Every structure is written in C-alpha cells, then in structure tokens.
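A single chain, nothing else alongside it, follows as structure tokens in the form predicted on its own.
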Amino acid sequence: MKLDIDFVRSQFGQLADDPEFVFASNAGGSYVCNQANHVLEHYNHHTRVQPYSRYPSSAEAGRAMDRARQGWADALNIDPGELTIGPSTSINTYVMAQAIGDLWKPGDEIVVTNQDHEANSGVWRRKALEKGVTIRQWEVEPESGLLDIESLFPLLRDNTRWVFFTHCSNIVGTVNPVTEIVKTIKSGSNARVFVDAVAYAPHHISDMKALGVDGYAFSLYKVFGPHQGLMYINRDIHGDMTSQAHYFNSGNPAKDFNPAGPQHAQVAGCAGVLDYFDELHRHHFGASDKNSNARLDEIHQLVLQHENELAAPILDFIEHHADLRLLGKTHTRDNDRAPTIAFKPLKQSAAELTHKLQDAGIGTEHGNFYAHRLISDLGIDPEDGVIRLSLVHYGNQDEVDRILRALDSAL
C-alpha cells in the first residue's frame, strides 16, 4: 500500500492557493490541517468564552479542551496528568529548566549536545552556569554533523543528572535511536532524559513509555495545528521539580509547568490535528478497533515510504554537484533520514542562492536556524548558514521536480 497523496493534499486547503508555488519550509511551521482550522473556527465563532462553567458554551468550550488533551496523552501512551500544553516548545522548555533545575548543585553534571535546537541547549546551560553545575557537550562529528552514540560513554558519570539530546536534528535531519540511546545512559548513570522532537514530531509521533524517556517535547505548529506545544514528563518525578504555576495550582499536573495559563482555542484546536489523523488512516485502512498509537504507527509506515521517495532524488542531486556540501546523512535507505535537507554552496552565499530560489517559486530559507551552535561547529557562517529544504508527507513528486529543476538553474 501507498500513501494516497492526492487524499492527503485534498486535506490542507492552503495547498490550492498558488498551485506554482513550492512550500519548502515545513520545519519552521507546517500547513494547517482542514480539521484543525474546523475546530478552532468553531471555537471562536461560538465558544469564546472563559471554559469549564456550567452554562452551555462555556461547557462545551470545557469538553473541547478536555478532548484534545485526552487524544494527545492517548496518542502519546501516557496518562492526562503527563501531558502539558504550553505556546512552544521553547516556552516549555524555558519552563522546565526553571522546575528541573531549582534542586541542581555544585558537583551535578549535565550533559547537552552541539546538535539542537537553542531551545533544548541554551535554556540548561544558562540554568547550570547559575547553579554551578558541569556541562558536558556530547559532540557531533565535524563533517557530517551525526551523533555518534560511542561518544556518549565516556561522558556519563554517576552526579549525572541529566542528558538533553534531540529526537531529530532541523539541519541534518537524521533520526537518533532515541530507544537505543535511553538505554545506554539508564545502564551507564542514573541521569534522566529529555528529548526535544520538534524536528521529528511531523514525521512520527512517538509513543513515549517505548522511548523510555523522562521528558519529550514537541511543537504542534509543525505538526499540522495550531501553535502550541506539547511536553510529557513522567509523572514519577513530578514530585522531584519544582511547580511553576501560582502556588495555589502547585500540585495540579496541567497546571504545574505551564504557568501562563492554557491558550483555550489553541488548546482544543489541537484535537484537529489527531481528527486529521484518524481520517487518513480511515481512508487507508478502514474502520479499526486499534488504539490511537497503533494507528499512528501504522500510518508512519505509509508516511516513512512516500518521504523517503521525496527526499532520495534532492539528496543524490546534492550530493553529486560539486559546488554543494550536504549535511548529514546522504541516503534514505536506513528508514532514518528526514526530508529535512541542508546544504552549503561552496561558490556563492546562502543568501544569493536562496533569493534564486525563492524567485522560483520555491518557499525556502538560509540562515542557522536556532542551531547556531552547530552551524559554527561545522565551521559555517552562522549570519549566513546553510539553505533548508524541508518537506513532510503531503509533498508531492511533482513539487521534487520543481525544487530540482530550480537548483539546478541556480547553480
């Protein structure tokens, strides 16, 4: 079975709005669902109002809430009271650094890498420089930009209290074997893991007692919805962090770590994206009895194929053009590569080849983007960076063809 592309892009209306025109920036938001926009425009048009009183639209506008957190912890293996809804995973984050690191020390070690996103870095290096505690950088490799998990060893120690690493890289693109990973730090320390998935999340949502992580977070922006982000974190260390809500909340799980209040259209507009979901698997494999997580996974299957044949052709076109150097890995064929691409040209700037391609209809951008520690570590200009092409799954072959045919122009 293949993934019915044209059903999916029948899915988001704003695909119809300039049929020319290639949308290449999916890392940095991607379209919205039509069943998202169909819950948040019923919200707003008839349940604006303060939620969980017991007049009709005040209940209703509850219910709403209600259901999109009970579908994403069900989506996610985990129970309601895991599950937080914040702005974005930077907010969340930034939160969390507050919760986790108020019990840090001098003589705690933490260990982050060179390959996020700021927004699972700079918040707990800034955290660990004002508690004292050891930071350790689990390296990339100065080429390819991958983690070698090998390097991790030497870097855990019993005061480890922490490891942050990210699910997928938004600039080289390569899925980490999160499980694989999680392992080794539990057997070699007694640190805790939090994975950011921003980069990952629109690819595969993930079932997170699997994973084994501690905390996982991702930005449903990016994931078909509206902009809000989701964080797990175990309820078994609730108790080990410190509350961030008004102290009155303290103790209330969806309350604890989101301390400016749920964003209540926001927050119910997020059961559109599962809806969208439940409808794309429907359409592929019927009506099903199988819990929210096994058809996730079963529709990552259709996903993984028809991503892997959007991205092949544009990395083996970079790949051989001498005036291009790719990031990352250079093939799909390990079923672990994302459509996430970024390139350096070696004989203009990012800047010049990018404008090209914007000029082709192509909706791309340049720059670091929040990455800019490892854009330096791989010895590139961070002001300029590194051009991102990045697709999810209702890009289609034609839209391959359009980005090829204007790279090659380009150059």
Ligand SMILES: Cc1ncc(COP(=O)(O)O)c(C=O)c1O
The other form holds:
Amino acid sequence: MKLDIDFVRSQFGQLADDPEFVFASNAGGSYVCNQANHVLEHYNHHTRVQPYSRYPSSAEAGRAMDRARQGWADALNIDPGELTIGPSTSINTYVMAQAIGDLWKPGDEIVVTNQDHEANSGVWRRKALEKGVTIRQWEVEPESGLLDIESLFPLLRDNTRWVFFTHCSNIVGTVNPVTEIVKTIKSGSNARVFVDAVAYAPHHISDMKALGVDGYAFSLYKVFGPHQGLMYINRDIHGDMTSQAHYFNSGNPAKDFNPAGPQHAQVAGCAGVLDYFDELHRHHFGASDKNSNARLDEIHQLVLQHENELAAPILDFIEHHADLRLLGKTHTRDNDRAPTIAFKPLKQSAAELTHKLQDAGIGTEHGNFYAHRLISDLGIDPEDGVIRLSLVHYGNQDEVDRILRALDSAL
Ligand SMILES: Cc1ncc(COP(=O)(O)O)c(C=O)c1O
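Please move on to the form predicted together with this ligand, as the form predicted on its own is already shown.
Starting with the chain above, the whole complex follows.
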C-alpha cells in the first residue's frame, strides 16, 4: 500500500493557497492540518473562557484541553502526568534544566553533543557551569556531521548524571538509533537520557517506553499543529527534580515543569493533530481497534516510504553535483534519513543560492538553524551557513521536480 498523497494534501488548506509555490522549509515549522485549525477555531468561537469551571462553556473548554493531554499521552504510550505541554521546546528544556540542575553538584558529569540544536545543548551547559559539573562533548564526525555510537562509550562514567542528544539532527537529517544508544548508556553508567525529537516527530511519533528514554521533547508547530512544545518526563525521576510551579501547585505533574501556565486554546488544538492522524489511518486501513501508538506505527510505514521517495532524487542530485557539498547520509536505503537535506554551495554563498531558489518559488532558507556548534564544527561559516530543503509527508513528486529544476538553473 502507498500513501494516498492526494488525500493527504486535501487535509492541509494552505497547500491550495499558491499552487506555484513549493514549501521546503518544513523543519522550521509545518503547515497546520485542517483538523487542528478546526479545534482552534471551535475553541476560540465557543469556549474562549477560563477553563475547568462548572458553567457549560468553561467545562467544555476543560474537556477539550484534557482530550489533548490524554490523546498525546496515549500516542506516546505514557501516563498523562508524565506530559508537560509548554510554549515551545526551548522553554521546556530551559525549565527542565532548572528542575534537574538544582540537584547537580561538583563532581557530576553530563554529556552533550555538537550535533544538537542549541535548545538541547546551551541550557544544560549553562546549568553545568553554574553547578561546577563537568561537560563532556559527544562529537560528530567532522566531514559528515554524523554521530558514532562507539565514541559515546568512553565518555560515560559512574558519575555521569545525564546524556543529552538528538533523535534526528535538524541539519544532517540522520535518525540516531535511540533505543540502541539508550541501551549503551544504561549498560555503561547510571546516567539518564534526554532526547530532542523536534526534527524527528514530524516524521514519526515514537513510543516512549519502547525507546527507554527518561525525557523527550518535540514541538507541535512542526508536527502540523499549534505552537506548543510537548515534553515527556518519566514519572520515576520526578522525585529527583525540583518543581518550577507556584508553590501551591507543586506536586501537580502537569504544572511542575511549566511555570508559564497553559495556553488554553493552543493546548486544546493539540488534539487536532491526532484527529488528523486518526483520519489518515482510517483512510488507509479502515476501522481499527489498535491502540493509538500502534496506529501511528502503521501510518509511519507509509510516510517513511513516501518521504524516502521524495528525498532520494534530491540527495542524488546534490551528492553528484561538483559545486555542492551534501551533509549527512547520501541515501535513504537504511530508512534512517529524514527528508531534511542540508548542503553547502562551493562556488557561491548559501545566501545567494537561496535567494535564487526563493525567486524561483521554492520556500527554503539558509543559515545555521540554531545548530550553531554543528555548522561551525563542520568548518562552515555559521552566518551564511547551509541551505536546508526540508520536506514532510505532504510533499509530492511534482514539488521535488520543481525543486530540482530550480536548483539546476540556479547553479
Ligand atoms: C532540532 C530542534 N530542536 C529544538 C528546537 C527548538 O524548538 P522550539 O522552537 O519549539 O523552541 C528546534 C527548532 O527549530 C529544532 O529544530
């Protein structure tokens, strides 16, 4: 079975806005599915009141927010009390750093990478410096930007408290084998593991218990939904964290790690993304009594195949063009390469080539995409940076052809 791409595209109203435009900056934020827009609109028209009181519109508002929390907990195979819904991943990791870092002490160690977006790097480093904690860096291979699991082993000690890495780099697009890495970490240390999945979640929603991570974060505005960050924190470690909530709310897991307070309509809107996934599943597989996570896995098989087909010709073109340097893996055969494709032009600046692509109707960008350390360590000027073409499952072959034509003539 193949992904019914026409059905998929009919679920995203914005795709119809300008048929000549190819949106290829999805890793910066995706289009919003119709279902999420519907929930947001309904909330704002009918239940825009303080939620969780007894009067009808308020009670309905509370139910809409609870539906989102329960739905995402089911999707991630976690308890709703293990889910923080905050304004963004950067804020969620910032708050998390205060909550775990309060108990760090000199002599402790943490491991961070130079592959990550700064949201999963700077907050931990800053807290470690404040607390006298040793920072060890798991480093990418300097040509490809890929992480090798073998080089993680020597960094792990008895006193390693946390290891932070990314599920998928927002630059090189390679999906790191999280389950395998977690096993390596847990067999070589007592460290806990936090994974940034912002660049991975648009391609697949994972089962937290199967991954074995202690913390995991991603941003729904890149997963076809409202501007919210979801963060899983294993309940077993809540006791080793300090609440960041108002003192009278402390001990409430939905509030402990989100001092901002919930953004009511946006939280409710998160359920719309799952409504979309439900419809996508029903359209392809019919009625199903499988659980939410199992259905997401089935969708993923279709999405993966489709996204591989989108990425392959672009990777091929860039790899074989003498004037371009491709970062990351050159193929999708191992099913571990998201269609997030970054490359450096060798004979013109990234800015120049990007502007030509934009003038040809391709919505792409250049820069360091806040993976400043990675871009610098790959020997690339972080201001001009790389060009990033990032696609998701609603892309189609016609768009790929247009990207390739635009690239060819711009070069
Ligand atoms: C890989 C990765 N991690 C973290 C973030 C930060 O997410 P947010 O914008 O929700 O703070 C981004 C945003 O671009 C990202 O690409």
